[in-house]
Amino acid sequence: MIVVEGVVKRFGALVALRGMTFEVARGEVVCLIGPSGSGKSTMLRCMNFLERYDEGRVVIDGETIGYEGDGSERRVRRAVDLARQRRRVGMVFQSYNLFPHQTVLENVLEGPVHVLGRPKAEARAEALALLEKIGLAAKAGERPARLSGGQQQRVAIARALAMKPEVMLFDEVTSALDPELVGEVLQAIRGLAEEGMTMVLVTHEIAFAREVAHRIIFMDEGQIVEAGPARELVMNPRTVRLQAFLRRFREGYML
């Protein structure tokens, strides 16, 4: 479903991604882990072209994201094509980015009605069903300010799903939450995994990655250090670098 091939991303003299190459099968859940500054979030942003990558390619379901043509003929796609591609790839960030002046239901309806042009009654029924699935149907008429952080993040997930994406990307969606709110967001993501949604997650929730992901990719300094089946990689890391990284999580997270 996803092919990342030789992706390089530079910010001036800084090389943030150094030839990233991996694949994600349809219905697979892959977690990117690693220290801060290792390029995880940059990789995710390149996958839906919020960041332009300098070399390599990202292909989703057979279509190169962000560019058309090859080699010296490669050029950035037209804005209308970029918008169409981004609709196929849902993304949820650390910050919820909900519209504060709109209700929960209106936030979820915004994309289907105003971007996809769906009939409002039809989109409303689907939005309410999504809110029911994440346990927030009773909050449909509330403004975001009246919700907890965990509830707002679940609304952000519902809003992304309302666009009917083929792939979901999650960028450290629990990092801004109080510990007691993390579980409710992870449960919503777990439900998507059980339904077969293709997902790539940047996360520091190692125990969650071990249980829910099919594979884990450990990144450091913009490249893949180690990758493999989730449980095997966490329980039996091969590289010294990953062993040192995971040692910080063993107490309280993995016992």
Contents of the next structure:
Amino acid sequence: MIVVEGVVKRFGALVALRGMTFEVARGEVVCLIGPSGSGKSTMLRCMNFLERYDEGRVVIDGETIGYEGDGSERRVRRAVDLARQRRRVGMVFQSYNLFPHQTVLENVLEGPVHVLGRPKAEARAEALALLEKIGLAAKAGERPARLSGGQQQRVAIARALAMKPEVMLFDEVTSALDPELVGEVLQAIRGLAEEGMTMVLVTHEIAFAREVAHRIIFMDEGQIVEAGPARELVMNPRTVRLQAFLRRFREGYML
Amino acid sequence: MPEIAALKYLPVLVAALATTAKLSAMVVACGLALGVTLTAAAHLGGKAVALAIGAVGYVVRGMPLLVFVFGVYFALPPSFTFDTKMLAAVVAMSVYMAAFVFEIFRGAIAGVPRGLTDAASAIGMTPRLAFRRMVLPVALRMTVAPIVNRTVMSIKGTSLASAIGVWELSLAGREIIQRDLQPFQVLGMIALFYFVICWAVALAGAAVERRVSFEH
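Could you present the same protein in the form predicted together with its partner chain, rather than the form predicted alone shown above?
Below, the chain from earlier opens the complete complex, with every other chain and molecule after it.
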């Protein structure tokens, strides 16, 4: 369903991604792990073209994301076209990024009503159902600033789901949360995985990745170092770099 | 109880206050309108227009208001039928205020966090829709406090119109003091007038700010 092929991203002299290639099947959950600065978030942001990759391509359902044409003819799609492509890809951010001037319900309604142009009454019923599902129906009229981090992040998930995306991207969505709030967000993601949502997650929650993901991709310095079935990769890392990464991770948690 | 001698000048000062109020209202209204227009022009008119407006604004903001008022006054052709003093004061002070309003809006729009536009893009908004639905409403809320601040400064700044002979509160006060030599009583009354106006504006601003707060 998603094909990432030789994606290269440069920030000036810095090469953030050095030819990333992987695939994600429909209904599959893939986690990107790796040390900070390894390019995980950049990779994720290239997948809905929030970051413009320089070489290679990201293809979702047969359509190249962000570019049209091929070879020397290749050019960035028009803004309207980019927006259309992004409607099929939901994204949740580390810092929630809720719309601060709107209520929780308005945040969830924004996409269906103002982007898709759906009738408000119909969208509203669905939005309330979504909020019910994540346990925040009671907060529908509140502003995001009044919610805890975990609640805000669940609203952000609902906002993305309201667009009925085919793919969900999660960019370190628990990294900004207090430890006791991480669970509620992971629970929401686990629920999506069980429903068969296709997902790509950048995460530092190795235990969660092992449990929920089908596959894990370990990145370092903009490249894939090791990839494989989640449980196997965490239990039996083959490369020295992944072994060292997991060891540091475990030591960090034992302190 | 000591008599406040300056009270007998109250009617004169109130008459002058009317001019100050009129001048303030015109300057604030025109300054805001022009500032918003310039912001829109800079945003829609392409890079060259934005650069030009930015550069002129930079120069105007770097000038003392008094110098700018004199500059505009002497640049206007003299007229026997028209009150060029008042016109010069309104034009100079409006443009001066607009230069700051422009900068406040520009800064607020630039200060909208990247995460907000990222989130808008991620739900499939075009940059244009994201600007209208997200960037502008969020930026506008952030401008309330600085705009109120600038409005108060503009109101107090109208006292400089006295330098080119607009008979407003400060000039009327100066005339009385020169005649009567009771500077502190007269100045006290004038200060009180200015204070009450500015306080009312600040109160109104605080009310607006509460209403648009992200926690409200």
